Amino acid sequence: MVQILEFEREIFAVENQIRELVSLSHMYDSVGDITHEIGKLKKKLRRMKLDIFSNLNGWQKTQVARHPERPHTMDYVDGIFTDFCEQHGDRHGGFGPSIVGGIARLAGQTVMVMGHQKGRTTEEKLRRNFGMAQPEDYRKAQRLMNFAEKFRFPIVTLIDTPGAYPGIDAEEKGQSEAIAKNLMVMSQLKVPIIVVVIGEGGSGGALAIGVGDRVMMLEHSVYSVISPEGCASILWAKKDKVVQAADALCLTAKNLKELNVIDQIVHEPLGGAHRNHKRAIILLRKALKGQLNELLTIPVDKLLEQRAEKFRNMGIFGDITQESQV
């Protein structure tokens, strides 16, 4: 059953006149010649698209980011990757399912690919834990990345999860630390990253395979320290102020690229990825190819100094010692 948000029932509903009609011109030659009417709805449809997902809240962007039907992790990695090679495991006793990668290649290019897969089935997001990683899934992702710097591949992560995994058994297994070790190893890898939010990035599980030389997001993704309902519970102790909360957190990808958090929003099919997965799909490949390619000509040492200082200038600031004075 396809899900429809809110937001998108004016657009379904077009779209329902339009395949009713379709569906009329080839069943009954009485109808007539309605194409004209056909072409004027399309063009409705358009507009439609382009005035409600121009104008979306911080809200409705984390519904679409969320949509069940958006395109994830594999989906790109089968669609823009060739000769995909899966490798399991962190090596001390974790399989880590909730984290995918291995080696592949982009445009002929030998690189390292992982990414969240939070899962399509039932049964795939309960074995996937809703793209919800658990440390054997951050050492999995260390482990691969260790292994890219060996060989000299370039790596590319894809970012699409609600956050680290928040169970105790997870904490016993030491979340923080592997997190942590995750940030410092990437802020040293030498060799290229490129860091890719296609739905959900959440806090610091989102955090554990971000830092990059080049991070992007796509057009309808979110990216933030905590969840709309999560800051309206802290701040309101009511999570009907989603909304509110929402657009409190700048999480959308024009807020982010304003802040210097990332450094290119990825266009989308009109209407969401999830409308047009293969379209989706084309676009960031063009985008990865294009980051990949600039990226390659950079030596090392000048690589790692533009990372370091690319995450200090993060963020707008501004002097308030006057303002303490007062």
The other form holds:
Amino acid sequence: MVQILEFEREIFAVENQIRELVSLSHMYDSVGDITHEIGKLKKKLRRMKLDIFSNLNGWQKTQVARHPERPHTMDYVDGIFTDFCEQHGDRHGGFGPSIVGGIARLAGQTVMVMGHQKGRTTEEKLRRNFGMAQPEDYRKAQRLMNFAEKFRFPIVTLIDTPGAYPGIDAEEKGQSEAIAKNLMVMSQLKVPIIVVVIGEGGSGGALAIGVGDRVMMLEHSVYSVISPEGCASILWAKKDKVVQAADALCLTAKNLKELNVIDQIVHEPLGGAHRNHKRAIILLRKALKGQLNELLTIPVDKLLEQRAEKFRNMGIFGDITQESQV
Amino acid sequence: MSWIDKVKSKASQIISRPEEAWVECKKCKETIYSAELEENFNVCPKCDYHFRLSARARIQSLLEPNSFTEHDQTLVSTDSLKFKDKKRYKDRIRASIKSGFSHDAIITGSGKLGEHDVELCAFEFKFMGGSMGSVVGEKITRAIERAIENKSAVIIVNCSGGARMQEGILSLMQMAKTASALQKLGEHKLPYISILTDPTTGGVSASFAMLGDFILAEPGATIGFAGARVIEQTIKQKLPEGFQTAEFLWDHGLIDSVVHRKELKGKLEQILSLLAGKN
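Having looked at the form predicted alone, could you now put up the form predicted together with its partner chain?
To see the whole picture, the full complex is given below, headed by that same chain.
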């Protein structure tokens, strides 16, 4: 069954209207020529989609980003890359089912591709732990990154996670250390790294595979230090303040571009990637190819210098001595 | 002067504010003379409960007298997201600065620990729960860069609930920024010692706090990535006794030592001296 978000209702109503008119015109000749009517409705539909999807607030974007029918990491891996050869395990006793990864080809070039996999069916969701990674997932990711560095393959990471898994096991195995170590390793890994937030960018659990030369976000993805729910319950002590919390957190692609945290917004098909996987895949493939071709021309030492500089400059603050001089 | 005389003289100094002369221990509930508590490194003399230490008191407890030069104390948050929950972030910052602890949740500077030059960063928990925003990230990064320039060691005394929500994604990015700076420090073969005190959680624990060449923790300190309440709600079962304490982490091989506050300075001197190589 198709899941319809609150703000998509109008769109679906018009789409149904069009469908009915089309089938009517097929069934009865007496309806006459209604192509004009249908055309008008289609125009209306397009305008409506444009209007709704270019004005989504933070919470609505969060809902789109989490939509169960949105393309997941494996959809993009299958659609964009060829010859995907999956690699498993952290080599320290952990399997790491929440982050998938392996070598594959992108436009003829061998690359390492990895990402959080949320799972589509109930069974897969459970197996993938809903994309909530544990230390073994992060250590597996780190192993694959070192592997890529050894053979000089560029890395593409796809982020789509509610956050790192909050569990007893995860803490016992050093969730914090696993995330922290990845940040450190990625900061100076000697191959190009392209990061794409494809859905939910949930805090440290997302950032743990999110340090790169280029960081992109899909148009309707979100990336935040805490979920709107978490923020609302801590700062407002009320769960129903999620709408305010989502806006306050500035978690949309547009917000992050303005804050210089990301380099590029990747457009989604009209109405969102969840309504048109094929088109979403084409658009992301184009963006990835563009960034990869650019990064491959930069010498490694220059690349590392630029990456260090990029993260060195993250943050906004003031200096009161300078302000008083002004 | 015997210790009891010292206590008496200190007690007489604050007799005008009698409510501050006594403190109840949070763990054993014993009533302690605040002067006695202070003498004892803010550790309960009865049960060894480690009270939280202010950043200034921490620096004083570790560095040689008058050796500390503070840096970057003029950096302040600018509320770039114009964040407002029940209160404006701007007002929270203003109130914290007014209460006189510091301009943000960390104090950083250069000093001597024994004969070793160190860059010391000490969190101030009373400033918005020691949370990390752009200012904290920048001050730590600058401290690491100074250490590289002066070929000295870095010590961070963590005491923080994690990333500061009011600075959104910019807070999260401080994790990457500081980890990247520490990577550089490591490339210069300079040591970084991380000290975990109560609490060290969230984005702080998942970045520089767990990246020390040596990681020490104070007894009983809460240390972890996810909050205990969040874990309980997720897994829907009670957490084991002592979960996410310093001792729990030690047990699981995540830190080098649990060190009593009284012995911390001595331990740091020993480590720094050993790391220097020759005697």
